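Starting off, we have a lone chain in the form predicted on its own, written out as structure tokens.
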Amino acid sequence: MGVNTMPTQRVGEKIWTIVVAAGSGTRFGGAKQFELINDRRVVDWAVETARAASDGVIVVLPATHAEREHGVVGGASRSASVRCGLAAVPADATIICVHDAARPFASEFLFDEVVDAICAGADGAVPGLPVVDTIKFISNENVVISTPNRAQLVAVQTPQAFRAKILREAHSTNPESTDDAALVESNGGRVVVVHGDPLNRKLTTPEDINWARAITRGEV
């Protein structure tokens, strides 16, 4: 007889992940999610970990890739692409994670951390790293308005996890944001922060891709 290794707090939970990989890569100069890191594409690294950490995965892709890769066609914005993914997540999912394909080195442990926070009662959970630089709020004229206390600031990553019903409600009016947690927050949800991972870097420029390749070769 097998032994059930599922953590007690996860019994009865159905965890799905939406991997958002539909961007055009304007800042990168091309579709960075299809760049190779060694012998695998950026999106493949992200999806592999998501599959290991979830009961099911929906991959949101550009229309040119979605059909042949059995993915979902994305929308005109990141939020719209998440909603395309949400429409494909089964109705009985209880926890939904949203992960950017541009973070190929997110660990299964990090997925577990945000999911466990939802199981413990949070509406949403995000990984965050302390901000080491001083941050300034500035006006349109580049004049400093104020300096927030960096001890109260974190740089947020994905995967982000949410109670499924709450994430669906937050997206129900088709709002826009660069971050799903912000939508849940603005809808009255309680979002907590877990420790992020410096290795979980977002690939934005060609230099970032070079860094990722060097990491996998043990050169960094």
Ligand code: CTP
Given for the second form:
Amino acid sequence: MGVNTMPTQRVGEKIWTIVVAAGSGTRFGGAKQFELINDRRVVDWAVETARAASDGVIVVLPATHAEREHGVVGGASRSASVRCGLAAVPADATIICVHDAARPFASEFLFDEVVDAICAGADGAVPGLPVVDTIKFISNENVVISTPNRAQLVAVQTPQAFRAKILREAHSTNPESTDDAALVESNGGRVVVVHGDPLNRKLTTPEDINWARAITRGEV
Ligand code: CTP
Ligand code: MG
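Please move on to the form predicted in complex with this ligand, as the form predicted on its own is already shown.
In what comes next, the whole complex appears, and the chain from above leads the way.
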């Protein structure tokens, strides 16, 4: 007889993850999601953990890769790509996570943390890290408007988890944002923050991939 290790609060939940990997990597200078870290591409690292942490995974890819890799074709913006993924998530999914392919070192534990927060009643859950710099809110003319209290700021990561119906509603008017939590927040949803992970860095510039390769070689 097998041992059922599913936490009680997860009974009846169907957890799906959308990995968005359809960006063009402008700041990197190319499609960073297909760069190698050791023997695997950046996207493969992200998808492997997503698969371990979810009942199913949808990978959103550029048109050049989607068919060959059994993914779905992305859109012109990150939000549009998330919507391409959402259209492929089965209707019986109850919790949907959205994860950036550009974060290869998100842990299965981090997925569990954000999913558990949804099971506990939140509409959305995001990993957040304390901000070390003082952050200024500025105008288009580079004039400081205000200085938010740093103690109330966090830098957020993915995976971000949501009650499926709430994420679908938040995307229903085709809004744009750099993350999904913002769309749920502006719809009145309650988004909670769990402890982020410094290792879960987003690869944005070539310097970031050098860091990622060094990490896997035990050099950092
Ligand atoms: N992404 C996507 N579709 C887009 C834009 C972004 O699927 N149209 C994905 C990226 O592949 C990445 C994640 O969203 O995994 C976070 O985006 P970002 O780090 O900004 O990646 P890029 O948009 O590719 O990079 P840049 O902004 O420098 O062009
Ligand atoms: Mg981008």
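Residue numbers count along the first chain shown, from 1. Superpose the two forms; the largest set of C-alphas matching within 1.5 Å is the rigid core. Quantities reported herein were computed from a predicted structural model and do not represent experimental measurements.
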Original post:
Does Asn149 count as moved between the two forms, where moved means a C-alpha shift of 2 angstroms or more after fitting the rigid core?
Top reply: no
Subject >> Rigid-core-superposed Cα shift at Ser139 between the two forms, Å >> reply: 2.3
